[in-house]
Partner chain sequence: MSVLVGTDTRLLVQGLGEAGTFHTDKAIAYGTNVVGAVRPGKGGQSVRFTGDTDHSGVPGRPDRYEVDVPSFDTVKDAVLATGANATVIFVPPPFAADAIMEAAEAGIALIVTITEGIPIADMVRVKEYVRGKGVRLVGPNCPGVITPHQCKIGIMPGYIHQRGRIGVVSRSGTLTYEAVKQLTDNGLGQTTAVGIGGDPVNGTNFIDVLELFNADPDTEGVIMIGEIGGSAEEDAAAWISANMRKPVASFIAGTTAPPGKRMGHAGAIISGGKGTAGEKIAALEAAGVVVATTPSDMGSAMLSAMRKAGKA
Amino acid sequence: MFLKIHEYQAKELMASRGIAVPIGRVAHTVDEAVAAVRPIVEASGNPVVVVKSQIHAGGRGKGRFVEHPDLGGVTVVTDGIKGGVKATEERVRELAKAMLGSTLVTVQTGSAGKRVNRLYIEQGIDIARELYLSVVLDRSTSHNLVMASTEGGMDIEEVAAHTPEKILKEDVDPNVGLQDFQARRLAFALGLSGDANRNGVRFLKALSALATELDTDLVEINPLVVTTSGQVMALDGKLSIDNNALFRHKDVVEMRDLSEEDAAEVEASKFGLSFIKLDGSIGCLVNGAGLAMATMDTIKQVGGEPANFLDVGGGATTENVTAAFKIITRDPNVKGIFVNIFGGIMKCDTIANGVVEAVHQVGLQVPLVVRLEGTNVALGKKIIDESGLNVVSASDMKDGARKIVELAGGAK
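Next step in my check: the chain by itself in the form predicted on its own, please.
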């Protein structure tokens, strides 16, 4: 699980570490958006500004608003070239009124889209070239991997799919970081020369250091731009951090935007549950990430579709299990629930008590299949059997998957 933050927040973290980013200001209201224009224009000396929707999804430039199909999620305002700052302010006012509160649909949001609650007003940049740069955690080596390409911009996915040889890579040894020769090799391969080369080397090393310091899963700059004056600058910024490392980064935790996250996932995190909502109809309550994955695979194998990934973990209490059950039952798409527990650290009687308590609190409107094995299994089954609940027992995982798919209406 990873914490995502907005572009403007990622740029704040970059700027504080000496990484070049455009001048910009966040705006939550129309008036804040308009008020941001004049200081940005005066500080940058450029009459052009850019209005950017802030959501946790890529593809904003190509995205479109449901309420305003002709309007994209990122809009360049050039009115100030001829009309001055006042003209820019009026255009920004129009855009902010249209964007704030509207739903932006991109290739990464799905058809439901995301509501835009924040805008980022940013200086226009005189762009000479657009490049691509990211630092991603390579799980096969447990090292960060710097990836770069001369083909920057909105179609980097097409580059990766059709011309992967255009993507350059450098492994980062966590003991020494990205070395000078590696940064220079990347800079030369990207075609940077003169001031741009020197600035590019500094940028590459600083971004790699940021990724290591913040325990990131991904830092992506798309596009990384070279200006007409030889500056190398992050025109965009995406950053996600491993949740397991957040105790080291309290400042980043404060940047969390709960409105961008699924409400059920937020609720689950309060109880220490690992929960991810999916599109199926079979709710899953499982202990252990590996068993949870195997449970979902088995449900799909017998013709069903899981409605969630939910790992209650090894140290869950009756309260945690009750909360997990409530979260599952709130999903209107759930047509059946499969509780699949192998008791090791987690005891079967704890799960059983949690299920019984949850059903007594919220009721049971869909079929429930329970498979228990391991520590205190006999006691767990006894608790379920004596509860008076309409529960179907399963002898093993595949038996349970078959039964819940059948009870929930059959294979989809």
Given for the second form:
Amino acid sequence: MFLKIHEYQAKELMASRGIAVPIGRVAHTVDEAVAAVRPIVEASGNPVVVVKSQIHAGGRGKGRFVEHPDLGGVTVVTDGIKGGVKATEERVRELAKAMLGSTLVTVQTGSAGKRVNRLYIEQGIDIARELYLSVVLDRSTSHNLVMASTEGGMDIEEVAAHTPEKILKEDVDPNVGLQDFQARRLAFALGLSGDANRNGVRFLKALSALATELDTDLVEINPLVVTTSGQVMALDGKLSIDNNALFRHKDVVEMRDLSEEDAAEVEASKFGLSFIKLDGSIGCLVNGAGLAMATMDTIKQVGGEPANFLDVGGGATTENVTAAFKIITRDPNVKGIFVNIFGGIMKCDTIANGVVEAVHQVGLQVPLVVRLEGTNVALGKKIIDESGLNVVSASDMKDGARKIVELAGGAK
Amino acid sequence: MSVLVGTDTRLLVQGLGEAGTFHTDKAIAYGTNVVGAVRPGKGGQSVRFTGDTDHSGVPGRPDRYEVDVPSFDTVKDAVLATGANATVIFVPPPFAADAIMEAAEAGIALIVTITEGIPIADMVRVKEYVRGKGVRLVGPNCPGVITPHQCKIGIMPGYIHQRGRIGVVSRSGTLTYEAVKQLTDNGLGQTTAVGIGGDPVNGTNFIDVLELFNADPDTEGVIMIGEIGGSAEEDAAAWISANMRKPVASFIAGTTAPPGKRMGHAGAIISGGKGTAGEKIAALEAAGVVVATTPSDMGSAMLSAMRKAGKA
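Moving on from the form predicted on its own, kindly provide the form predicted in complex with its partner chain as a structure.
The next block holds the full complex; its first chain is the one shown before.
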């Protein structure tokens, strides 16, 4: 799992490491947005500013607000060119009023969209060229890979599918990091010359170093821009960080915005559960990610639809299992629950105790099918049998899937 | 014969916390030869394990066991004193990379890492560190390795295994158990079962294990259990097509997983239309692999692959 942060936070992390980003300020309120304008215009010398919605999803520029169908998620304010700072401030006030608290729908948010709670006010940039840059893990080499392309602003997966020759790659040797010659090679291939070439090399090296230092899963700059004066800057910035490494990045943990995450998934993560909400009616409680996926597959195969992916993990306690059960039963779409356990590091008796405890606490309004196998299986079955709960047991995964789909109203 | 572990395995344990102690006890009950534990600061002490013998393991043992496992401050000390040739790591995630590198530096040939949640960047550094040292890493975030009736390293339940003819290799722990149980129930049994783990950076991949099984005279067929994300299954399919002399069956988890969501394992994600179950299944079937349609059919898929090859 990975922690996502906002664009402005990513840029803060970049700027603190000498990576060029535009001047900007975050605003949680209309007044903060207006107050941001003057210092930005004075520092940049450019009367143009940009108002950018901060949500954890891409496609914001082309996205539109549900409440204001004509308004884009990222809007350029040019009123200052003729009207000066006052005019810019007035326009930013109007925009901030409209955007804050409204719902932005982009290609990545789904039709429900996301509520905008923060804006980023940024200096306008005179763009000469738009490029693409990212640092990702290459699983085939177990190294980071710097990817660049002249096709800035485009969906990189589209570029990769249709014009793969336009994607440039450099392997990052973890012993020494990205070397000058590699950064130069990329900069030349991107068509950067003179000052822009030197700035590009510096940018590339610093970004690759940031990826390693911050344990990123992905750093993506799209677009990376070359300004008319030869500066190389991150116009956008997307950054996600390996959850397993967060213990050494306390500053990044503080950037987490829980309002951007699914409430049930956040609660599940507090109990060490890996939970993903889906649209079906069969709740699943499983140990192990592979078995959890396979359980979903099997439910679908016998005509049902899974309501969730839930892996209780290996180290779960009775309390964790109880929490898992509660999270599943809270979903009003759930018409039946399938507990599918093959204990290894996870013990069947722990699961059984957790399920029994949860049912005692919250009751059981829907059918429950339990399949137990593996470590301490006899003990687990005994606990379920002696609990007096109305539980249907299953001999294996397919048997369990069939039974729960049947009990929950049959196949669709 | 078997691969990776057997009767000559002399095992160290790194990380005797709650989980490490519980599973060391289960391993000893199974009959694994645990020769020492690395507990920095507690060298010279020993830990007693005692209980009822797990008779599904090494045959011909008394009903009770009582074993004193000596502790050492460093892996090097432990290797010198015990001649250990394998280690199992239960060390917590922030310190696990250090533990693996210490084992590699001490020249331990087989390093099995059970720990879940090691930072990816740590494993990137570990892989660089062990390059050229002639050690084999299995895991992290894996159930371990077992050769039934000989040696159990890891967290898998011993009783579901039966010595037999099939090599098992899997990215998922619990799905390994499913496959193993089905192979026990249908009489094919296992030579060795290897969990390679669900992380995007791991020590041993499918092809490494397929090579071992291909060369092992006792292994007559192989079942390979994959899942969505990455291209390890496609790479394995290409290798099978070119090199494998034995029948292979497979199952791929995640046919119904939605794109863009990580399904538990850090490595399990469909992104940009890549890494889907459909692509992997197609690549495997093109390589002559029998792919089970549900996880409950893994045993029968293996049986059908063996029949096709005239081996069952």
